[in-house]
Every structure is written in C-alpha cells, then in structure tokens.
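Below you'll find only one chain, the form predicted on its own, shown as structure tokens.
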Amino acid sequence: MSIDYVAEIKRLKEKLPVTVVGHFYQRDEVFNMADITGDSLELARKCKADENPWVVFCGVGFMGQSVKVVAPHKRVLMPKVACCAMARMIDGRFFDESVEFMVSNGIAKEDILPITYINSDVSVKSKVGEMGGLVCTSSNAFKIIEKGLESGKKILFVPDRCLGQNFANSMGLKSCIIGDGSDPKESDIICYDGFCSVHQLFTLDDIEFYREKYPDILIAVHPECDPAIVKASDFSGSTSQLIKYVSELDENQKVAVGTEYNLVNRMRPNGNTFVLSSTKPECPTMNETTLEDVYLALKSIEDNKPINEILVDEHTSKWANIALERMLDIK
C-alpha cells in the first residue's frame, strides 16, 4: 500500500516536538511542509528560539551543523545529509594549506584574519575561530570584510573566490585568487578558489539576450556570480535581499533573476519574473531531499530511532560558535 507522506508528515508534526525546516532552495513539496523557512543563517537563528527540541532539517549539510552550533541542545536530523558542492571545496587540511600559502609568500600568520562565508564545513568555522576570524553570510559580507580591515590584517576570505571578489570591488579593494600567480602581499583580500557551481552557470550572453528581448528589464543576481556577471547586473545581493528586491518592484516591472530556480520560480506569479539563464539553475544537493525523505526522519523520531543525526564534537562547537558570535556582534 503506498503511503500519502503529505498527510503522514502533518501526522507526525501534529503529534512529535518537532520544527521542520526549510531553506528556499528546497523543492517547491518540501518547502511547503516546512515550519520555518529562510536563507541558512537565518534558520539557525530561528531554530535556536524555537522550543521544540527535535529539528528536522531539509537543506544541505553546514546548515544542519550551523544548528547544532548556535542550539548544541537540540537534536537535528537531516532528512538527506546532502553536502553543498562549495562547503566540500575546503576543509581543514585546505584551510590550513592556505594558511601556509600566505605565510609563505612572506605574510606572518598573526597577520591574517581569516573569514569564512557560511556556506563552509563546521570543521572550517572552528579553525577560523581559532584564529581570531569570523563567519559572514551574503548580505552582511560587505559590513564583515569592513570591519575586518580595521584590524589592517590581510583578509583571507574561504571559500568563495567570486563572493570576496565582488565585495572587494564594491569597496574598491584590491583581490587576488590563491593560485593565480598574484603575490598576495600586493592585496587585501586574498580568496580560495571555491564557487557555487549553480551560480557559475549565468552568463553575459544571458543578460543581453533578456536586455534585447526586454529593453526595460532588471537584471538581478547573487553575489555568488561571476563578477563581470554582477558588474553588468541592476542589483546583486544575497537570497533575502533578492526577495525584498523583486518585491518591492512594480507588478509591471519585468526582472530576471540570477539564482537558485526553486526560489526564483516562487518569486513572483504574474509572469514578469524570468530565471536568467538558458539552462534550469537548479541546485542538485538542495534538490536531493525528497517528501519520503521528511516522512522517514519525522517516523524515525516516532520510532525512538533518529536518523541522519547531526553531531558535533566540543571543541569543534565551540570555536566555530565563537567566530559565528564575532560575526553577530558587529552591528
């Protein structure tokens, strides 16, 4: 007999001490059956305010942990521990290689303030904790790096190259790429050579094609993006503020927006909101997580036999809810 997981999951959420959480990527029958839904720093702030203690987390792998950081007493499960493609580009080893990289091109280690974006490895929040970094997100990025060069530090920005690229041109620093033969000693932010690989697949041939087939229209991308993407774009932030953007346009305004399909699809319904690009830019981990996935992490709950539980060690926990704290407390 097949089982109706919608009306199993509203079952199970109706009788467990649960939160189902969802990010905006997640696909549209997923995202519907979430309690909480936002961007990834944002439900872990939400999860840590929430009473229930279980929390069933649809997203990829560094959110579940980034929970189990800021709320070490809940119990997070993840229905498909799916693993962000960019959070696997750096770990500890990589991190601390790229340590290595600066202090051998003559920048002393006490030097450098490492700044991690969210979308990392808990294992790589910690050691940037331990240095003395922080953690940013998308839209607070700018006001993270800011504040960090007041230390007159080098940045060391992981792990994506175009997010630190794109703020160092906003506020007209110098960047250069691990790897690409620049001396790092010449700039101020120095990235790992990460990216998002959904946001890699826009392009300026799609911003002329929507320019010429609409002379009036937005273009409006994450900073995820190649830079000359962004350079040619109306408007660049990150999912929150791609949101507030498109709707706060007028319902006639045609825009295309340069970000994960899932949200751009449930942006706006009357029709003047195209995806930027000629191919679906749908996430595959962010897309893994399936209604039978949901099902069998709240029936697990049920059964007294979790599954797909985040854990995190203590001294892992605690550097990498250090660098997130430093993070929060520059307003």
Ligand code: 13P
Second form
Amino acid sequence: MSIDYVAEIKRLKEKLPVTVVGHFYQRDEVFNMADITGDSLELARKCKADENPWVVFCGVGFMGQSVKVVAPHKRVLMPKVACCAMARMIDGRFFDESVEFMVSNGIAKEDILPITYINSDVSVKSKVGEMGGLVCTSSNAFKIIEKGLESGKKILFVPDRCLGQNFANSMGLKSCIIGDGSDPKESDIICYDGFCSVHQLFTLDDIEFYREKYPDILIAVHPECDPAIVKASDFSGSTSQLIKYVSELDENQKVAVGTEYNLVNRMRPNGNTFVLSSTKPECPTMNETTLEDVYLALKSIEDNKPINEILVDEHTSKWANIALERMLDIK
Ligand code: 13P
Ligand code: SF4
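Previous: the form predicted on its own; requested now: the form predicted together with ligand 13P:
Below is the entire complex, every chain and molecule, led by the chain shown above.
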C-alpha cells in the first residue's frame, strides 16, 4: 500500500516536538509542509528563537549546519544532506591559501578581516571566526561590510565573488578577485573566486530580450548574479527581499526575476512575473529533497533512530558560532 506522505507528515508534525523548516528554493510540495520559511538570515534567526528541540531542515547543508551552530542544544536532521555547489568551492585549506595570498602580497594577517557569505561550510565559518571575522547573507551584506570597514582592515570576502563585487560596487568600493592578476593592496574587498552556477545562467541577452519584448518591464535579480547583470537590473536583493519587491508592484506591472525557478514560479501567479532565463534555473541540490525524504526524517524521530543528523565538533562549532553571532548581533 502506498504511503500518503502529506497525511503522514501532518500526523508526525502534530505528534512530535519538531519544526519543519524550508528555504524558498524547495520544491512546492516540500515548501508547503514547512512551519518556518525565509531567506538564509531569517531561517537562522527564526530557528534560533523556535522552541522545539527537533528541526527537520529542508534546504542545503550550510543552512542546517548554521542552525546547529546557533542552537547547539537542538537536534537537526536534514531529509537530504544536499550541499550548495558554491559552498563546496571553498574549504579550510583554500581559505588558508587565500589568506596566504594576501600576506604574500604585503598585507599583514592582522590587517585582514575575513567575511564569509553564509553559503559556506561550517569549517570555513570557524576559521573566519578565529580570525576575528564574521558571516553575512545576501540580505545584510551591505551592513556587515560597512561594519567590517570600520576596522580599517582589508576585507577578504569568501566564497562568492559576485556578491563581494556587487556590494563593493553599490558601496563605491574597489574590489578584485584572487587570481585576476590585480594587486590586492589596491582593493578594499578581495574576493575569493567562487560563484553560484544557477545564478550564472542569467545573461545580458536575457535582460535585453525582456526589455525589447516589454519596454516597461522591471528586472529584479539575486546578488549572486554577475555584476554586469545586477548593474543592468532595476532591483537586487535576497530571496525575501525579491518576494517583497515583487509583491508590492502594481498587479499590471511586468517583472522578470533572476533567481531559482521554484521561487519565481511561486511569485504572483497572475502572468506578469517571468523567469529571467530561457533555461530553467533550478538549483539541483535544493531540488533533491522530496516529500518522501521529509516523511522519512520525521519517521526516524518517531522510531527513535534519527537519520541524517547534523553534528559539528566542539572547536569548529565554537568559532563558527562566534562568526555567526557577530552577524546576528548587527540589526
Ligand atoms: P537567500 O539568503 O537570499 O535566501 O539566498 C540563499 C541562496 O542560496 C541563494 O542562492
Ligand atoms: Fe547554492 Fe546556488 Fe543553490 Fe543557492 S542556488 S543553494 S548558492 S547552488
């Protein structure tokens, strides 16, 4: 007999002291099961404030890790331990090499302030915390970088080169990418060469196509898009900020949105919101989680045999927590 996953998930949520959490990029059927939704910053804040001892986190690995780090007493399970492709681009060794690159170019280690985008492994956050640095998300990067600049240090921004460059541009700062041949001493923000392959799909041709087809259309994109795309757009913001921007438009206003497909598809179903790409911009790892996976994670709690639990060792957790809390303290 086949299992009615929706009914079973509802039953288990009622029975167990558990909160199901879902990022906006999750498949609709999974997203609809979530008690807490939000962008990366909201998810970290809301999960920390939530009282249930169990969390079933539908998203990618760094998000589940962040909850475990800011709320270590919680048991965090991920229906699929899917890893964000950008987060995989940097580990502790590459982080050390990036610091080394700056040092070998005449910048003393004490004069470097590392900032890591939340889309990074907990081991990278930990190294950033140990060096006095902090975490940012796409919704608070401006404030975090502004705060970081108060130290008078050079900012090492990892792993997303696009986010680093986009915020440098919006703040009138000079940025470079490690490996692009420039002298890091000449820049305020030195970016690691990581990127999101999903957000690289949006092109200037896509923008031109929509602007030609609908001359009054607005273009709204996530700041993980290439700087040329952000510059050519009318608005850039985190997933929550994009939702807010689109929801506040007049209902007849056309808008093309450059971010993950599941989210854009869910926005304003009145035919005036378009996906800014001829290719379906799906995040493969966000899409891995299915209703069956959510059910199995919840069932494992009921059966007292938890699966896919996120565990972080004490040292890593301590410093990653410091880096995350430095961010959460900035309102
Ligand atoms: P948000 O923090 O804007 O939700 O972004 C997370 C993400 O992975 C975007 O690709
Ligand atoms: Fe990572 Fe990109 Fe997927 Fe966001 S959309 S989770 S940055 S791979």
